[in-house]
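In structure tokens, the next block holds one chain alone, the form predicted on its own.
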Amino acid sequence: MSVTRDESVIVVGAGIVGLCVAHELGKAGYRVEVIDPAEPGSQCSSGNAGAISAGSVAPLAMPGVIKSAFKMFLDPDSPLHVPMHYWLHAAPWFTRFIAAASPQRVGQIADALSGLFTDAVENHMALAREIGCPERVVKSGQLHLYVDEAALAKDAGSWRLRESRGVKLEMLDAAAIREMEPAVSERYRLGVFMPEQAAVTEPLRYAQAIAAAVRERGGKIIRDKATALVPQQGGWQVQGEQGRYQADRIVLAAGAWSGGLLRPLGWHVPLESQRGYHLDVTEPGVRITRPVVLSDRKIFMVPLETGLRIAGTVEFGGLAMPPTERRALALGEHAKEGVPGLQLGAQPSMWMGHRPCMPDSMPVLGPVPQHEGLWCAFGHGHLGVTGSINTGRLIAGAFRGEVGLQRFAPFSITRFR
């Protein structure tokens, strides 16, 4: 397929995934418009932990974890929680979540995610150089900490899954942990270090730099809320609150809001918002040098240019429920137990955002059948930063005719029918 400047694409969504798609399509010669009601990268893409976890190929639903997960869901103060009023709404999602935990399906998911994340670290580093901020992506590795052998054994299946897909792991004892991260509590006696993982030093600024590159290449970023996707003769129209926009093709990358735009077209995807929280501490009083995961607390601690970010928790409740402040504050208490010298300050900055999660931990990527010209790029869950660059490259490659549609088969929207 030849690419001409007459071919236009609207990317609905200006998060990290949508921006990477727009950037790659602009490089390929397409006329690109990005539509989002908020500033580029200012929503979930600004509040994530910044980890580029190419080794995170194990789905959230693993054999043996379902029972413990549901116990946590019922506890309002646990790292995983579903409010009672939301259980009925979320039941179909959890049904599919349980189904995804079969050993055969877990292996298929791990293979698909491994393929999607291949070279993600190197590709992000190349993108950062290309857009003029090479210092913003660092290959620092990622450290997961455990209190004892029993705690590590609970995650043994996911570590075996990673290692079997080529992820490099190093097992650490207490002395090695303290040498790597002296500030960590001595209660953590075992660690798993993934040396080939990376991190973004400031997620919002990274997204803004990609957005600037889109504009420099002639792309437009429009502040408007898409309300409908309307097929037309030879193309598509995006109806917004402020106007209507025409294009030959659409890439839907609206994160947790993508399902609502697909329903009028007859597609019902099991997409849920896993509401994530973070605390930003500008003067933590301790030095953490890489993403550190306290496995018993289910939290990430990540050094940023602006201080230390403490991120984590999973809360269901949809897009309209107000943030639960105590869940954000609990992150700080958990972090202080893991890093005794941590100083939160009088008023750490609190944030809540909507991670777009599918029950099988895989995004929806590729064309929508019976709707020529409509493509999906949403549902990356906790791994939006990780999967964004390769998602953009795959879609641009498919538009150019260089990537076959079979590459998208594991991620197809049809897997839910």
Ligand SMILES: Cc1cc2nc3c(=O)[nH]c(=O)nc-3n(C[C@H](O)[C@H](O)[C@H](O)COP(=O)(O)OP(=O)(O)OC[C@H]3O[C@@H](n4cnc5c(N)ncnc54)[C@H](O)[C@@H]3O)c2cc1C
Contents of the next structure:
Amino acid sequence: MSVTRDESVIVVGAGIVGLCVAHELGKAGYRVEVIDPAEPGSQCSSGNAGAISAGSVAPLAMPGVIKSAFKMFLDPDSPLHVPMHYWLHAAPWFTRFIAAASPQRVGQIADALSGLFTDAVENHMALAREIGCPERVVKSGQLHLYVDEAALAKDAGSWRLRESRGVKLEMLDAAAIREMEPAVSERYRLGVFMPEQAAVTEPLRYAQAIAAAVRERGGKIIRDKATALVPQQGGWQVQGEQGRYQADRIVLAAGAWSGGLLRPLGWHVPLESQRGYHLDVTEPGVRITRPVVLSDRKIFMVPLETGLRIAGTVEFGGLAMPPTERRALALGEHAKEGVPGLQLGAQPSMWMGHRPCMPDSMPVLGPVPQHEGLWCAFGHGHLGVTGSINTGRLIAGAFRGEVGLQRFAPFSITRFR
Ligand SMILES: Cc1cc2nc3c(=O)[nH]c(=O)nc-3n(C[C@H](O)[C@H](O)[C@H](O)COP(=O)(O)OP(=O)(O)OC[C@H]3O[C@@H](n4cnc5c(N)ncnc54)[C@H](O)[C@@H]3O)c2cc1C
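Form predicted on its own done; form predicted in complex with the named molecule now:
After this comes the whole thing, all chains and molecules, with the earlier chain placed first.
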């Protein structure tokens, strides 16, 4: 049954997060407009690895990994890199990143993420069925590979944390890895399999299908760039380059670009783009049947409807710096170490996107204090596909009065004040 409410909401940003929010609000009977200068789903939500990693509840900053992470950040050829010119700019973000790695804080973050990702796999599968593309979300499991015990030991803390939050893990030896994924090289001798994880078979098409469902329910998707969010008597105005739009409430879901729209309202959020890359190979010459992660290289290899996607790496540098082609090409070379039969072809397609990352690996969700009617839904970092559906459900639930505001407390924008 659909209810119509006499209330309007503007969602700023049509990435996977904004689209899920818009879809859930549309279902709840709200009049929804989504504003975005780009095609729905075409930014970070198009080129990601599509893994629905509900078990990824360990933050990036873990006790004991900070030192090795910083060594990597300094090396231009490592999977994690901060260019020299960007260190000063990123310093406040890194200060918070280090603070988030205390054992007590890590436990709190794991609890919060675990709550946010509860049933994310089932909820994405239900969404895919609802919007007419059930084949686009598959419960394939996820396989993480290690070269030896010492490499696995470095990640032991994060695996223990996941297990402690109920995530199912299976340890694999070399033979079991080869049985599961025969194309994987003998270099990788240990594996951790997460059987309950899922994957989207084509992230852009999934986002486009959600956008189509938003429109089918009467929602509008408007091509415009929001330049200011202006509080008004009893509501909000979004000022855009092409027009002005009124609504009772706003949900800000502009991914890595969200910070700029909050600054004039007095909110400075430590949001950084962790620029990630992919190479898409249409005829890889090998078969990979589920997301396979080369832990030492920090890359995902995922089978898509269109071929094999090799995705990963983290590069700081902000929203304006041009892509570093070398980083995308390195993905191909590193993937060959994991899958020796891989053929990259003459021209694999390259892509770079902006992961919207908060230093504590948690998104900013919920209302903005002193700005009634303004809500946040951004900063999902490495897990925006995973977290998008429950973000939409939580926000729609809160608007309907069925989800209490305390549910948003761990994700509040006030945690950075
Ligand atoms: C290489 C890589 C691999 C990844 N793999 C995974 C994975 O396997 N699993 C997973 O869960 N996540 C993964 N992620 C992360 C995931 O892709 C992101 O967290 C997610 O796409 C963020 O979605 P979003 O809607 O917040 O942002 P976006 O998709 O970037 O959408 C934000 C939208 O806001 C719009 N916008 C910007 N400024 C304005 C403005 N002024 N007015 C209006 N609109 C505006 C933009 O045009 C854009 O469309 C990966 C990311 C990368 C880079």
